[in-house]
Each structure stands twice: as C-alpha cells, then as structure tokens.
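Only one chain comes next, encoded as structure tokens, the form predicted on its own.
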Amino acid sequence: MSRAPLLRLSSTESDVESEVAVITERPWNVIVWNDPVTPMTVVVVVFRRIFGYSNNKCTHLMLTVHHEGRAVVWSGKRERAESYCVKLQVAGLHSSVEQDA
C-alpha cells in the first residue's frame, strides 16, 4: 500500500502574517425624553405598539424615562433608529437619535 507524500510548508509560507482591518460601526440610540404631559400608561402602550416589547420591559423603560429624564429605548442601525424616532414623535413622545459613544 502506498501513501501520498506529506505536504510541508516552507518557513516563508508559515511566517506570512495577514492584517485584516475590522471596521465596526457604532450603533445609533433612540432616546425618549421625559415630559410632564404624557401619562405613564400611554408611554407604556406606545412602547409596546412600536417596539413590541413585553409589558415588563415597557414599564421599566417608562420608569427610567420618568426617574432619570431619559432612556435609550432602542439601539442599532441609523436608518431604523430614525424611523423609530419619527414613530415615537408621531405618537406624541419627545425623542431623538444619537450615535453611541
């Protein structure tokens, strides 16, 4: 029975280094700001309708907005963030988009 010869790499082939540049885009955050007018229950309903989050998550986000003055409610690609921001504004919430630090 014959065996195939083993392939051996020369020292120059094994010493080759490759540099790969990885570019990561920072996500865009949708911020909802506190306002003294919109009832808390309405904010929860708007979050559920727009994002499809659970009632618990919507309530947590609403309370963060209420106590801290703002909350990041979504993070991701810029186009989608802008779309969510417009939907929140149409629903009567103060919102903005900013790139993550």
Second form
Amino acid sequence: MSRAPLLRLSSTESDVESEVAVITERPWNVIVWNDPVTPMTVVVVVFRRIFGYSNNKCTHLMLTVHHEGRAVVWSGKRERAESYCVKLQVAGLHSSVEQDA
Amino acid sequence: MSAKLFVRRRDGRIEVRLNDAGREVLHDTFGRVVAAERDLEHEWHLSLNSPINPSNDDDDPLSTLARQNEIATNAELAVMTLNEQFLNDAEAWAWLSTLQIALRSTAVANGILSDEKLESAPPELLEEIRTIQQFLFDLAACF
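Condition change, the form predicted on its own to the form predicted together with the partner chain:
Whole complex next, starting from this chain.
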C-alpha cells in the first residue's frame, strides 16, 4: 500500500506582490489679474493682509501683475486656493483659480 | 501739497479727515455697492460676481455665498460708520475693500479694461475714478 504524497496547502512565502501607487495632485494656483485702475499700494496692502507676506514679496508680486498682466500669488490645495480667491475678490481684486499645468 | 484724508494715529485708530462733500461722495459710493449686491439687474452686479474658477461652468455655491456675504457685510459696515471721526482697523478695512470694489466695478461697467481705455474715458468718468483712487491712496497708506 502506497502512501499518498502530502499536499502542501500553505506557504510561508508571500507570492502576492503589493504595489504602492503614489498619486500627486497638481496644485491649484491663485491668479491675480492686472486692471488699469487699482492703485499699486492697494494691491500691496491686500496681499500683505490676506497672505501675510513680507513687504518685498508683496511688492514683487504686485509688479509682476502690473508688467505681465497676471501673477500666481499662492499655490496649493484647491479648497484653500478658492478661499484665498474669494478673499481677494472681496477686497476688490480681479482673481481666479486654475490648476497648475 | 494736499492734506491727507486718512491718518493712522498712535492709538491705532484711523482718523477720517473728510469734509461734508467728501463724506457725501463716500455715502453714494458705499450705497451703490450695497445696492449692487442686492439687485441682480444693477450695472455693477456682474463685476461683483466674476467667476472664481473659470474652467468650471458653475462656481462652488458655498464660495459664491461667502463672497456675497463678505462684500455685503463690508459695504454695510462702511455705510454704518460713514459719519465716524475715527475708525478701528476692521472698519477701515471695510472702507478700503468697499472703495476698491466700487472702483473696479465703475471701470468694468464702463468698459475700462486697459490703460488706453482709461486715458480716453470721458472727463466726468475720469474724475469719478480719480476721486475714488485718491481715497484709496490715502487709506491704503494707513495699513
């Protein structure tokens, strides 16, 4: 009488490969647009008040808006970007949000 | 050299140095912003509601509501404090925001979207814009 071979029903080695996918969302940019009537000093004051940036950074951003027609003034999560955009609009600046290209 | 219309005092308050004519201009300006927020047909209403995210068909209603509430609150606070001799920081910020809203709305409603358009604007409109800008120059200097 022969003995049937023992079947190996379990394994201590994992044969399942795990794959970790890292998904990074492109940031959302808050854009401020140039207009012909808003005083430069007002733009600087609004940036300082809303973002808490230094005077130099606010002035640099204001000049970018003035010379290039627009500037990215903040980047990050969509909800915060929209919140900043609303604050800028409430302060009377022409602003919008767009996802980074 | 003209006297400053607004001066930040040592105690932190902002002194309003406007005569009756100046306050009358502000009364009209602040009142128009309040009216524009309430009246869908107002010529400024569209400029007060430019899109937050132009790539979407519709903005997030909560963001839109937050904006409308804050603009209306600032404008109403500005109207309520119109006759004050001294403003605290929040009140002065409400004045500045409301004036800036009025300035840009005036420009947009009259199609002034470039320096060239501004230079060729009718004298009466140009004077209105320069007057609001002068208020803003002096008020912004207090922040």
